[in-house]
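Just one chain follows, in the form predicted alone, and it is written as structure tokens.
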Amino acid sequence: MLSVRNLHVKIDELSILKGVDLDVADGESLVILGGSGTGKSVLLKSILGLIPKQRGTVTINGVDIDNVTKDEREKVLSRVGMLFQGGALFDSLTIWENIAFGLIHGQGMDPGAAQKIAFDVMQQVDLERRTAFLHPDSLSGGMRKRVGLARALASKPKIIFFDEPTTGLDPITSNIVNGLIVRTVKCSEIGAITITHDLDSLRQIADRVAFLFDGKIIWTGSVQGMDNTENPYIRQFIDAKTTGPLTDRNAR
């Protein structure tokens, strides 16, 4: 579903990504781990084309998005969903209008038809119909995450990105959101990439784990493989040690 090869990204002449390679299959949930400032969010935004890359290829559903027309590229990217860390909801719009925003303003869909889709995806993420005409400032953090997920699902994506989906949520609400992610990916056979620091969430949602360090994916494997590996970078991260190769500049 998604293939990234030799991805290089610079921001203000600072190299952030230095040759990232990764793949995601249909119905697979890949979680990207890494310390703060290692480029996880930059990676997602570069795949989406929000941050330009210097080198590399991004192939989505078999299409190299840099070697097609603008219309073809937009068509491919319209099947990519994104759940932003802070929700990124429009406070001036109602919940259903937020969910249907891309359908109406991006795809030119009739508002009545878009509203019906919004109601359908609200049901998928366990949002009650009565919340459709509320505004985001009246919702809890967990409900705002559900609205963000519903908006990401409205376009029937083939792949979806989750940027720290449980940040700021209590443990119970985090478990609920994680359950929704698992259900969404498996039932719809959607490829998923999640970036998170939450190891509990990772263990619930990941089929495979990739570790990003110094601009490259330095390790990939299963959750069990992560827990059992002797890789010093992974061990330092999951054991939360303050000393080791992640914090030793000479190890880079």
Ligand SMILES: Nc1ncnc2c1ncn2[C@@H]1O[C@H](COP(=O)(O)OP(=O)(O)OP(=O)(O)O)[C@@H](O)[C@H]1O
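Rigid core here is just the name for the largest C-alpha set that superposes within 1.5 Å across the two forms. The structure presented is a predicted model; accordingly, all values stated were derived computationally and were not measured. Numbering follows the first chain given and starts at 1. Compared with the form predicted in complex with the named molecule:
- After superposing the rigid core, the C-alpha of residue 96 moves by 2 Å or more between these two forms.
- With a cut-off of 2 Å and the rigid core superposed, residue 134 has a Cα displacement that reaches or exceeds the cut-off between these two forms.
- Taking the rigid core as fixed, one finds a CA shift for residue 180 smaller than 2 Å between these two forms.
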Contents of the next structure:
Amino acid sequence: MLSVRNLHVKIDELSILKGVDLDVADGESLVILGGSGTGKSVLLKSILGLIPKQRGTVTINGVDIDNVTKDEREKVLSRVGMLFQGGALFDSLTIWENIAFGLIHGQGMDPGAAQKIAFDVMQQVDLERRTAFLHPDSLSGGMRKRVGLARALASKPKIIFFDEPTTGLDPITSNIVNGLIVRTVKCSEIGAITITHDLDSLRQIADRVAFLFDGKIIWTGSVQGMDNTENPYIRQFIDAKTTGPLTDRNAR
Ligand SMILES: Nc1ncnc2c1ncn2[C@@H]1O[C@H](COP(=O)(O)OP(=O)(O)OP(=O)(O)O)[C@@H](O)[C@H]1O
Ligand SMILES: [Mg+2]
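Any chance you could show the form predicted in complex with the named molecule after that form predicted alone?
Next comes the full complex, this chain leading.
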């Protein structure tokens, strides 16, 4: 469904990604772990073409997105949903307009039909109907997160990226969001990449885990494999130790 090979990304002369290889199978839920600032968000944005890459290939549903026409690339990418870490909502639009934005402006859908879909996905993520006509600045952080999620789901994606979907949410709302991710991914053929620091969430949603460090995926395996691994990088992260190879600059 998604294949990334040898992805290199530099921002302001700083190498962030140094040869990332990644695969997501049909309907698979992959969770990416890694320390803060290691380039997890950059990875998702560069797959979407929002941050340019220096080298590497991205293949989505068999289409090498750098070797097709702009129209074809946009068509493939329009079926990739993204929940941005910061929400990335348009402050000047109402909630339903934010959710329906891609349907109306990307797919050219009639606003009435798009509004109906927006209301449906709002229900899926437990957003009350009354919020539909508010603007993002009058919503709480958790509600904005759900708007981002609703927008990612609205276009009926084939693959969906969740960048820290539960960060900043209360435990109950987190579980609702985790349940929603599981439902979205496990009950359909949708593939997913989720970035999270939330190990409870990971245990609920991951089919497979990948660990990003120093610009590369240095480990991948099952949740059980993660729990049992002796890999010192993964152990330090999972056990939240303040000393170890992740924090030892000489290890890079
Ligand atoms: N648009 C940008 N301009 C300049 N630097 C950027 C930009 N986006 C990301 N970076 C830099 O790239 C590095 C990786 O950032 P990224 O946001 O991908 O980290 P992350 O792994 O998602 O961290 P976190 O877990 O804190 O969200 C950081 O050093 C960041 O400052
Ligand atoms: Mg991030």
